[in-house]
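One chain is shown next in structure tokens, namely the form predicted alone.
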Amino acid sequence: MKKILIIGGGAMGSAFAIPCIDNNHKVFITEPYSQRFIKNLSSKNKFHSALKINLPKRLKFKKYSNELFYEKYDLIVIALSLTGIDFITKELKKFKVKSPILLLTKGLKYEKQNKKILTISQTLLKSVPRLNLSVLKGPCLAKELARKCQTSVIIANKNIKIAKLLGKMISTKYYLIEYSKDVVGVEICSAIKNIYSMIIGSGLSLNKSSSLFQKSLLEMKYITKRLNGKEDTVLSLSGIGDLYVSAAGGRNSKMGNYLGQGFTFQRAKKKFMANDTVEGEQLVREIAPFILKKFNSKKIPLMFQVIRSILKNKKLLI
């Protein structure tokens, strides 16, 4: 039995707790700022309003405080949204955390001072270089994992032995783990697929969407290589696997569908998705300054069209 702390009580963090509990680990979960999820997790029946299920009674909720980091854990899982990364980075800097950390958060950061794009793990390690950090990505819908549908993900660490130790700790018959040394490539693919799933969703027909899928993969390969990841990683679970799931029915694909119908981004957001977070939009706004300056639009025309559509609120021309 291992002792695991999950930081982030949203859909993914809470769903991730289930295979850990099924492996007979002692699992604690904490939520730093969402009153909605704090209420869910601290309630008697642990009904999670995002997952629409009662979480296992063995899952223990802990109120977030600095004292959590004085305890010893076999694994700390970061399952915060992208906006929570700055918060947890500041928290981790305060303590000498020796426990292995597994990062579930997807996204990229634009470092304005040095004018370069960093992955989330690079952002954390730049501020807290001593961390024993691995990343977990892949085609995983939280609601399906919570219901124990077969799910495959990938753990990346330059030291593959560490990745496999973590995989052994959390894998089950329904939660299958693959491994990679290409941490950068895995993170890049898992982030930019949100943008390309919007593009695929704009196709409005299987014929056009399949063509956009193929072109999206070519652009993802080009971007991944330019950002020092491996091209082959695009064909892994974090690339084509995650892209398929997002394009098949996620919020980014849904927004892409409205853009394909001729709506501008602002109009579609206000009319159809006012209360929804569109991760692809957030990523575009984060990395566009770098992409527009450093990349040739002829190499990644689909990406440039989405950037134009979101930043200038123009109709998508694909």
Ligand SMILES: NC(=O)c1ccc[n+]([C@@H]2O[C@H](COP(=O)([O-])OP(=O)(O)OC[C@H]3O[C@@H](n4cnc5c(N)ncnc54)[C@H](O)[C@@H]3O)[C@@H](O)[C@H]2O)c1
Second form
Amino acid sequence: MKKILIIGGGAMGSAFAIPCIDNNHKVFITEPYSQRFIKNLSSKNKFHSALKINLPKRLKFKKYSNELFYEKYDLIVIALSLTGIDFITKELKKFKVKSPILLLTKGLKYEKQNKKILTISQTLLKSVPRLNLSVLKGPCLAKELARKCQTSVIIANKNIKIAKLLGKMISTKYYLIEYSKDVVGVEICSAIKNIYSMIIGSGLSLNKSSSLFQKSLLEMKYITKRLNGKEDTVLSLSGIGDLYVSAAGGRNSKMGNYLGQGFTFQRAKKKFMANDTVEGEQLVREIAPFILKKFNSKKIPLMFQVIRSILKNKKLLI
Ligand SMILES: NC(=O)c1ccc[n+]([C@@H]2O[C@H](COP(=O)([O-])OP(=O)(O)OC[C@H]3O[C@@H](n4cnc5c(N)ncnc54)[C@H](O)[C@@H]3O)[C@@H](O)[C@H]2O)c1
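Mind giving me the form predicted in complex with this ligand, seeing as the form predicted alone was just shown?
Once more the chain from above appears, this time first in line as the rest of the complex follows.
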């Protein structure tokens, strides 16, 4: 029995607890930010408002505090959204955490000072160099994992032995784990698929979306290679696998659908998705200054179109 701490009680953090509990580990979850999730997780029946299920009674809620980091865990899981990464970076730096960490957050960061794109693991390691850090990505709708639907994901670490140890700890009959050494590639793919699923969603018909799917893959390959990931990783669960699930349903492809219908981004957001986070939009705003400066629009025309439609609020021309 291992001791696991999950930081982030949103949909993904809470769903991730389920295979861990099925493997008989002692699982704790903490929520540093959202009152809604604190209320869910500390309630008696543990009804999770995003997952729409009662979480297992054996999942223990811990109030977020500094004390948490004085305990030893066999694994700490970070399941915060991109906006929580600056916060957790500061926390990990303060407490010199030694436990292995598994990062579920998807996204990229633009470092203005050095004009560089960093993955989330690079961002964390820059501030806290000695972290024992692995990343887990792939096509995983939290609601499906929480209902134990078969889900396959990928753990990446340059040291594949560490990745496999973690995989052994968390895999179940329904939660299947693959492995990669290409940490950077896995993180890039799992982030930019949010932008490309918007593009595929704009197709409006299966025929057009399929052709956009194929062109998206070519652009993903180009970007992944330029940012020092491996081209082949685009064909892994973190690339094409995650692109499929995001394009088939989800908030990014829904926004893409409105853009395809001719709405401008701002109008579609206000009219149909005012309370939804569109991760692809957040990522565009983060990486656009770098992409516009360092990439040639002829090599990645779809990406340039989405950037234009979000930053300049122009109609998508695809
Ligand atoms: N690796 C995977 O298999 C996988 C699968 C699905 C989603 N994800 C990723 O996991 C992350 C979380 O997704 P989710 O569906 O649980 O989202 P969610 O909105 O349900 O939960 C977001 C979590 O981040 C926290 N948070 C938000 N802003 C914060 C801030 N400023 N400071 C501190 N904490 C903050 C929230 O309180 C909550 O715990 C996303 O990056 C998502 O892309 C990973």
